[in-house]
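Starting off, we have a lone chain in the form predicted on its own, written out as structure tokens.
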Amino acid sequence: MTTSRPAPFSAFTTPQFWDDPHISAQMLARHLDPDEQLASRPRSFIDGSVAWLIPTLNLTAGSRVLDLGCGPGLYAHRLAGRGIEVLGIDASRRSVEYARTMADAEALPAHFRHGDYLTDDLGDGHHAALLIYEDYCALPPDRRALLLARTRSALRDGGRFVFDVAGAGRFSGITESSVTADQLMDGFWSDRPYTGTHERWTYPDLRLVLDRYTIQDGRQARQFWNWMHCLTAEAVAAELAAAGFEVSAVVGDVTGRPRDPNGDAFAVIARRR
């Protein structure tokens, strides 16, 4: 395993870390903490989201929504609970099986899918598409490019993506570090002993970090690559352009609180053209 600075975008593990049984056991338990801010946002932001989106995308009882990532369906419900029709997909088996749960126990008009919205079935004719949580920071521009293409598809025309994204302005309270630990982060990555490292690198002229995690329980060496590319509203708008949609909107966050150009994250609002 390579020590040296890796090229940018260079792995790509991203099914492989919320598809492990362990780790997607300490994920679902960290995504239902109401008040937990590293795998989900709080309740309270989740529900004013929802009650943002409604009215923004013009949804009403029938209408349809395309929810890429949607972990154990916190968006998804609430939408349902409306009469909106809600398809999940999402990377976690375990998050898909309690979204399904749920959504059966309360006879929800959502439907979830264990697989990956950058190569599987999303449908077509939704009148929105849902991507929360920076998921479209963590792609490279080509999976960027793959993932718009592929949700202008699935919507119908006029339809609206709505995602949110780490602003250029994050980029710059970040630095560079390594450390190396037995049971790093507190047992989050194997139910066997461990050794954890997790380093940081960034990428100035990409504005681009990497947080890698490295894993030895004594059986096998694992390595988790997150990547993040913080990027500005304008190189966005570009790469929507590209893919066949126009931007409605850019907001502070997807409660459509005003956004701060300097800040560290924005949401776009963008329609099928």
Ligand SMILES: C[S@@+](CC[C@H](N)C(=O)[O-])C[C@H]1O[C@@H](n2cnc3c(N)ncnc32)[C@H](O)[C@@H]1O
Second form
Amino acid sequence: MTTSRPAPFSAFTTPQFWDDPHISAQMLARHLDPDEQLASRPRSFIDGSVAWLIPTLNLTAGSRVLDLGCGPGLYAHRLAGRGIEVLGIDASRRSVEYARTMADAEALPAHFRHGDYLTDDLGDGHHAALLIYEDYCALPPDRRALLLARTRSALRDGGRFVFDVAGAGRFSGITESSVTADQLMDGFWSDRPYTGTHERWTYPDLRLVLDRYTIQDGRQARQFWNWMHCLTAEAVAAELAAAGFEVSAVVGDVTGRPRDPNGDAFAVIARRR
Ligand SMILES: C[S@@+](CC[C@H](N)C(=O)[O-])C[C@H]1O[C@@H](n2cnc3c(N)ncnc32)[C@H](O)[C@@H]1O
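How about the form predicted together with the ligand, since we already have the form predicted on its own?
To see the whole picture, the full complex is given below, headed by that same chain.
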């Protein structure tokens, strides 16, 4: 299969990918595997992250946290276990249902909504907001600006926004490729027999990567476009400043590890001005 190089950010299918009935079941299984890294980070990392977030954001029982793209609630449940009131929003119905069931079973102060954080209500007056696992980099610049504006409105004055980012250093290790296979990724994409094509394009001027999956299952052909925009801390700071945030700190990841300027990722703590 030969196709021409798509224009940068020329399609956006992220919410459809996460909410597809078959794919969301595959992703939930991966979220819940404590050692798997595809959907969520390993449990030991998440435990370390929550242990860092609570003091760093001065969270105490009754603090209110907005978890954007909360998945099945791995961070939200841990925060709520400390009495922190969490509102989780996620595009995957399946993950939200799991998150809600677990929170209800433990009577945790965590609430979950199925929705799109780019369009749906995020509430207001939150002390802090989280966007964890580099989802910022899956968004085109105009959607990043929209998300920052919406997150700012959902925070109280001085509220903090923590998110992690694929750094510019990540881009240099990525090369273009194309592969077509029956049952590509062992049935991940459909519960019907299918042929899948995975094309990867790189856009060096932008440090942008596109992974496009085309799935033909006899009934229909579907495409999923996954973008990863590798960003510098300076570029992220400029986007935050334009949206009414200031950078409080840049660290290596959301466990607070010191930043390696040549590393392939970093995390930002931004404060609502
Ligand atoms: C890589 S997972 C990370 C989940 C969670 N933050 C974690 O680290 O365990 C990304 C999550 O963001 C959600 N998501 C992606 N785009 C979204 C959108 N526009 N609105 C709401 N949720 C979204 C997906 O459904 C998925 O659960």
